[in-house]
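Starting off, we have a lone chain in the form predicted on its own, written out as structure tokens.
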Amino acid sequence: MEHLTLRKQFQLNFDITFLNHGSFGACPIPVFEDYQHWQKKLEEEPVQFMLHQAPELLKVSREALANYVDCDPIDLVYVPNPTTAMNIVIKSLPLKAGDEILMTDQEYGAINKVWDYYAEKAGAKIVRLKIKLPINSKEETLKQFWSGLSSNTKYVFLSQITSATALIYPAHEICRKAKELGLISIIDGAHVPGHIPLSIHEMQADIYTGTCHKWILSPKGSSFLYATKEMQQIIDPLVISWGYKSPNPSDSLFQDYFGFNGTKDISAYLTTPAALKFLQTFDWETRKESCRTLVKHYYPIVAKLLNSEMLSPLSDDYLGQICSFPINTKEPVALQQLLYKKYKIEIPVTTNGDQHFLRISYQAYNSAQEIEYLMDCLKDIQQTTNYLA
């Protein structure tokens, strides 16, 4: 079967039903081999590689990525992950006492902590809008989001695809209105690149961060930070290094600051062209469409099995290749461990506030039979344990 042919392109353990691509992704063998190629080049001649070859190699990789996400390559830098990117950005913001940051109640836990840390230091206020679930329409969601707007609002922050609920949020509409209101828009797109269409140029976000190691299929530790040229003026690096007052400055202080921050293996960053080539070779756009179709098919079926509900209509406006189900469990950790240890299913049980969710990621290497197997296991858990009501 075709999915087995694709599965063999990855190093995933065949003994595990892997329904958690969304957490850390999975890297195809050809892309991983490209990764090892760059690591080998680094070790063969570390000095020449780091000091003389790396800048041009990074430029080529950055240009390929910028073309894919539709932005100017000079406005994009590589970072290990979105959490690093958001630390860079939030630490640099001129937050003042009384400033308000508008966001939803469904943001990623680690990024919530970054906002809380720097807001507390500055005396700024985080306004977390409760978004009603299930979502019924974009208009309703936007109305709820902007209900938190005040004269003190300075920044809006949004996960374009949320981690726990796996919902796509209207980032384009929010960024456009933020611009009209003179607010700074900051978008966490960790789950977006390679997953759903992305044009940073069309979105008009002031700040955008996304991963390459999830849905673009690069090795772990490859992500990017985009900032408009206006925002670049206030963004400081977390590490001050050779780019500060560089004796050989480029045309971009943003690139100087983040281009070389000491000894670091940049091999994962250099695999972007190989990852994009893999996606093209295997016609990933068509495969993604098939994945979305299957997610829409099984979403109501699994929801009914779990005595749960769908969190949105069955539409590309809200759903990509991941979906979440609110579940009634008092043992979320035990449930996840049981699914892995007994049934050999790798799947997350996420939490947002006091609500737990079972989240399915469906990648092109998965099959409908794996969803059916998950459903059989969930039925068994309902009948034999008290982990699922």
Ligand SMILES: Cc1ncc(COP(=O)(O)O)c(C=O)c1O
Given for the second form:
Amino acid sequence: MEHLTLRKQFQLNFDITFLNHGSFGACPIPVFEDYQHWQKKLEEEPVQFMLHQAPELLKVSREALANYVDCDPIDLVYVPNPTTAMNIVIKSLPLKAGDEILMTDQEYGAINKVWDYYAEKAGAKIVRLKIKLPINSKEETLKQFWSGLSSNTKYVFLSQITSATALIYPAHEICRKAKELGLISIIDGAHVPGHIPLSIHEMQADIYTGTCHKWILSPKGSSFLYATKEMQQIIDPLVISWGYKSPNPSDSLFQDYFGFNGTKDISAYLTTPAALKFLQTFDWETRKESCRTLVKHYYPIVAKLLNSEMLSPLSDDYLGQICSFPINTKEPVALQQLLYKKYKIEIPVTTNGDQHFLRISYQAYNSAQEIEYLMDCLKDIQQTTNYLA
Ligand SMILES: Cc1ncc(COP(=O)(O)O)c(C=O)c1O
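Moving on from the form predicted on its own, kindly provide the form predicted in complex with the named molecule as a structure.
Following is the full complex, with the preceding chain placed first.
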């Protein structure tokens, strides 16, 4: 019943079997209260808060986050989400006609669009390497990835954990080789912080973005952009504000540019220390381990039930707390709606290329019984509809 105690720490509707932590996370009550505490402080004295307290509070929160993801706090700024982070970065890159950007065919849809938008404008070429599924080994994946390298490649881009296929890709190895080759490495770690170990310092990515609101359990709209000091020289703010030619410049232009982009509620950013404390108080490392054990137990069982397959070996090298099943359906939208409306299961049916996937997230508030219930419902759907082959 341990998971029930934990479930009560969250605000999720008890009528719903919630197997979709991955999309937007879920914020526990103590962290949400901290969020409201900051909102109240802001409304009690907006001027003092915005002008005098916010900069120092943000610094404290940024330092806590930098310590957690292992980078220099001066190289990290808060942004609302990874899409914003990637817009900032890609718009700033000196892309020119003929340049190539190497990435996989499993990148996140919205961020693919950002790349397409700016690459089309510049006449640059995006090389989306097909990674064969299921993946068998890191070596094989790396070989496939690097087969797209050419003398025009300038940038490599990778989701460290993919969205639709829910796989961990070898970001460390890719960043290391990119460095050797003189390429810029850009990592989308939307699903990484709080989910699998992360040391940006060890990875040596040139650019890294991640969320706090997914697996660190912050309220929605808290994410970060990390950039090496060299990359900071070329990164323009999306919004020019007081940080440009600041009358009181700090010793970091990057911080000046992104510290204040006009009036907004920064309360979600300020909750990082409370969220990290929650993870520690509730011994999240042990709970994450239990989630990974559940993934390894149920991945083959659910795959068999769905006449599907696992997308990787059962190893921490490829799998965290999410796993995806390729499914044979002509009705992905209706299937997801049926799961929600009839069976009260919140679970995503995602698409990558022309393949649909059912993705299960395991968070500490989930139980084995919920997966058993999902399986019963999937059997029922197989027997009573033509949504699943
Ligand atoms: C791999 C990946 N990158 C980026 C994002 C971006 O999220 P947002 O729409 O919040 O910017 C997501 C969201 O789930 C994701 O899975």
